[in-house]
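This document opens with one chain alone, in structure tokens, the form predicted alone.
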Amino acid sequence: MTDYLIKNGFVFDPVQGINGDKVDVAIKDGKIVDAGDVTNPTVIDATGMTVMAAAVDIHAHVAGPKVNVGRNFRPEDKLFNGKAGSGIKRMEGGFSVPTVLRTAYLYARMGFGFSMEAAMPPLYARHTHEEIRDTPIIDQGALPVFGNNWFVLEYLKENEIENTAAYIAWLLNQTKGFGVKCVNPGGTESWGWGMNCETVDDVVPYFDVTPRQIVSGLIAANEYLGLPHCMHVHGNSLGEPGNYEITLDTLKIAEGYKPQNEFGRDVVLHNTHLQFHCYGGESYASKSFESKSKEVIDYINSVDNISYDLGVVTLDETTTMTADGPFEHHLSHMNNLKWANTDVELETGSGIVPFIYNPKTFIAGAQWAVGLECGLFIKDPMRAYITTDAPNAGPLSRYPRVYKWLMSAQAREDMLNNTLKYGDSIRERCYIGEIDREISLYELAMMTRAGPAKTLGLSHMFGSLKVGLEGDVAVYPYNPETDTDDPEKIEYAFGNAAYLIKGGRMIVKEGEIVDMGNKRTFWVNAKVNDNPMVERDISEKFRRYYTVTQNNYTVEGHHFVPNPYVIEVDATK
């Protein structure tokens, strides 16, 4: 394997406290090493460029059944977004729901090395892994959904944490999953009765359990197992005016819980796409709706065991998709566009609706503002991560545009003054006009690399250029000394990496993709003590309710996960 030495670049690595210093970065046998440890390396001259560890995406929807339904559902999404293959690249297509190949190419061009598929229905784990397998270059994992799972609802009704943990361990093994995802806890199951859980104390029909019990129980079970990642929640009443109080209620459930793990993770709850959960008011009208981002972030700033990602609205036409079935039903009635929905037996549900975040409307502009506020109010950027909840708030390809808005007050002012029709109303109903903070490159490295790697329990591999970590390095054509005059340079640079080295292999060279890498699928094998009760329950549910047998449920490693990276966890002690 080729040795590399990246010289003369401006390096940003918060883990090591390197803030724009010119430091040589060396890679040998796929790992970061001291510069003196490489022999006859290929030298990359990064003069005038920014050097960071490859980025880590903690939350995106890029593989699995709902993504594929989105592709089939919206042929228009590919109409003007196809590109013929060239060199080693094959044809790529799609804007909001790109093909697996375009997904990989986009990540590479943006300098990413790892991505987490944020919601995997266990019954369709095989499909999810087939798409992950076919997405080259980037390492990936997937989070199975648990918040409406019949086993979990029944165990947590009786506060059976050990049984819940045993079931989680079994399901992670069966689905080759990475951690615990919880979407609209109890709400999707309630929707089977035409209802929803709109607060943390609503009761799920038949199961007689509340979202508060589900969130609390899943945090406890997660820490009982000592999983690398914390419990990852999409709370109740997503997108509803006035929902910030429910968000605060959800976050406060984590009070009293401490992280128990061997991976350096220091939070117990990750609230995803927080933008959708920070709304005040009683309607979407400009005279009622208001941002409550400050109130929510003030609470997060007051504690130390919660992280979140932003979910910034990018003001595009996109394709929403979520396991929050009742929300998608609600959304479809707002815009009267296409709507697809499904129930996943015993486990979860899902919906898909196209959506246009029109900058000529008040509410889309207000949502844009709230998302940015969530990134600008944080005191500790190691706990706030930049996402668009792709594709829900915006396409994956818009990450660099979000960086621009966060890093440049001038770019935000330009949006408020020249792009958003209701800029004055947005200033009045949101905080965006009062904020002059600009995220620095050092903070950007926290919010896109060091922070998400730590919360995923992967800081021993990713997120830094520390000796011994994976040889994942991105070089961007951005000079922090001379390119600060034009915010457009930020968006261009972070969407067009000059170099990406992944696992010691040159993936992007002088802006061109030249290698498909050695992609791995990460999953967690959690060992627990034998639990005859849970084993009996699983066997009984498959016999009585599932339409498949256990033999047709398991994700077999060789076909679906041909190049695994297994993280072992021992919860038997």
The other form holds:
Amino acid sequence: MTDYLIKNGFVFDPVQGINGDKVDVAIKDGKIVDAGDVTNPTVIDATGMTVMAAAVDIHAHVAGPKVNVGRNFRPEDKLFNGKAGSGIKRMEGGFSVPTVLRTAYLYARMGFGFSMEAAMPPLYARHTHEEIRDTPIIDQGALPVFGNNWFVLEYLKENEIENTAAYIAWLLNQTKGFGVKCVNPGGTESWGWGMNCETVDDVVPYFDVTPRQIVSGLIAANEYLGLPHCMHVHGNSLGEPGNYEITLDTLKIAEGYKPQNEFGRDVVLHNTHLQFHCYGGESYASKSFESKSKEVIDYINSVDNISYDLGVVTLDETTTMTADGPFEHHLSHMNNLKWANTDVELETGSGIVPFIYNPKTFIAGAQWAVGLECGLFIKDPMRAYITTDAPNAGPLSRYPRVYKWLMSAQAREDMLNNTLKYGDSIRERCYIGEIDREISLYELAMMTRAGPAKTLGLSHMFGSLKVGLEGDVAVYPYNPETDTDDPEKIEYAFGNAAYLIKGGRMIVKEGEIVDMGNKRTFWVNAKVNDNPMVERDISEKFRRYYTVTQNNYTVEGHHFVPNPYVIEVDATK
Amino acid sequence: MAKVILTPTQTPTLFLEAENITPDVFAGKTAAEIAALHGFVGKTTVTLGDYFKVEGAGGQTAADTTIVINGDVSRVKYIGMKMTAGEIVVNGSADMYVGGWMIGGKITVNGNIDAFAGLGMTGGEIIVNGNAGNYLGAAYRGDWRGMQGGVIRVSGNAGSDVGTFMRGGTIIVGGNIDVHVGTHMEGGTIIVKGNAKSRVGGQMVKGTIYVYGDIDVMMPGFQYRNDVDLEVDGQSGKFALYEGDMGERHPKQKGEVIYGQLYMKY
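Beyond the form predicted alone, can we have the form predicted in complex with its partner chain?
After this comes the whole thing, all chains and molecules, with the earlier chain placed first.
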């Protein structure tokens, strides 16, 4: 394997405290090594460029059944933006729901090395892994959803943490999953009865369990197992005005829980796409709606065991897709566009609706503001990660644009003054106009690399350029000394990496994708003590309720996960 | 006004996709430059010069440019796609997507056109002195933005699924029309001077459809309101007004519910 030496770049690595210094970065046998340890390396001259570890995406919807339904039911998403293959690249297409190949190429061009598929319905894990397998270059994992799963609801009604943990361990193994995702806890199941959970103490019909019990029980089970990633929650009442109270109630459930793991993770709860959960007021009208991001993030700043990602609205036409079935139904009645919905047997549900975040409306501009506020109020950027909840708040390809808004007060002012029709009411109802903070490149490296890697329990592999970590390095054509004059340069540079080295292979060379890499699928194998009761429950549920047998459920490694990276966890002690 | 004359020299074995045949692209180009513009046949890239003899030159702007196609182009797709101004005259029949996503200008076809003409168009005029195919003035597959403005006038018959997801503009069909007229319509006007078959205005939310002849099978979601005397496209007459589709949602305007309107001529 070729050795690489990246010379003369401005390096940003918060883990090692390197803040724009000119440090040489060396890669040998796919790992970061001391610059002196490479022999006859290929030298990359990064003069005038920014060098960081490859980025890590903690939450995106890029593979699986709902992404694919999104592709199927939005042929217009590919209209006029397909691109023929060239060089090593095959044909790509799609804007909000890109093809698997475009997903991989986009990530590579943006300098990413790892992406977490944020919601995998266990029953459709096979499909999810087939898409992950067909997405080259980047390493990926997937989080199965647990928040409305019948096993979990039944065990947590009685607060049976050990049984819940045994079931989680079994399901991670069966689905080759990475961690515990929880979407609208209890709400999606309640919707089967035409209801929803609008407070953390609403009772799920039939199961007689509350969102509070589900969230606290899943945190406890997650820490009982010592999984690399923490409990990853999309709370109740997403997108509803006034929902910041239920968000605070959900976050407070984490009080008293301490992380128990061997992966250096500090948090026990990750609240995803926080932007959608920070709304005050009673309606979307400008006289009622208000941002409550400060209230929510003040709380997060006051504790140390919670992380979140932003979910910034990028003001595009996009495709929303979530396991929060009732929310999508609600959304389809707001914009009267097409709607797809699925009930996933005993496990979860899902809905898909196209959505246009129109900058000429007050509410889309206010949502844009709330998302950025979530990134700007944080005191410790190691706990706030940049996402667009792709494609829900905006397409994957807009990450660099979000960086620009976070890094430049001028770019935000320009939006408020020129692009958004209701800039003045947005300043009045949100905090955005009062904030002059500009995220630095050092902080950006925390929010896109070091932070997400740590919370995913992967800081021993990703997120830094420390010796021994994976040889994943991105070089961006951005000069931190001279390119500060125009915020557009940020957006261009972070969408057009000059080089990406992934696992010691050069994927992007002088801005062109030249290698498809050695894509791996990460999953967590948790060992637990034998639990005959859970085993019996599983075979009973398959016999009585599932439409498939267990043999047709298991994700067999050899076919679906041809290149696995297994993280072993032992919870038998 | 500058004129470019295209004379077909051969019929494509497959189909020629020629989205470059628009006044916008031809403007400011010489005959040689126009002949060098690309098109696609299957997976191969070809030039317009491979299939047409090109005479004349484009004007300074699209508005100054007229394109005349003398001959049969029933295997040439996307003529006038996305054009904003100027004029195209086709002395023959054309294939699919004539004037697709058209913004302005005028296209006259002295022959027939195939499906998807005026797809998602927002302005301009398409005149067809022959028959039109299916999905005239409709939306692209999956899209909810059909024809939004402009005028399509067909002297002869039109196929099925005319004006699907139509949101504005006017479609006038001189002859008969096939099934599914104005499905999911949210605005605009469709005038059918001949007969219609069935499923006229299915899932229609807003907008207006006039049918001068008969409708074989009326949608059950339409209710008779009253008789009115109207002048439509220069002809006056007595019409029966039906409103629907009652199975679909309907917005309120000034406290009143707005329905799709279907006028049947007596």
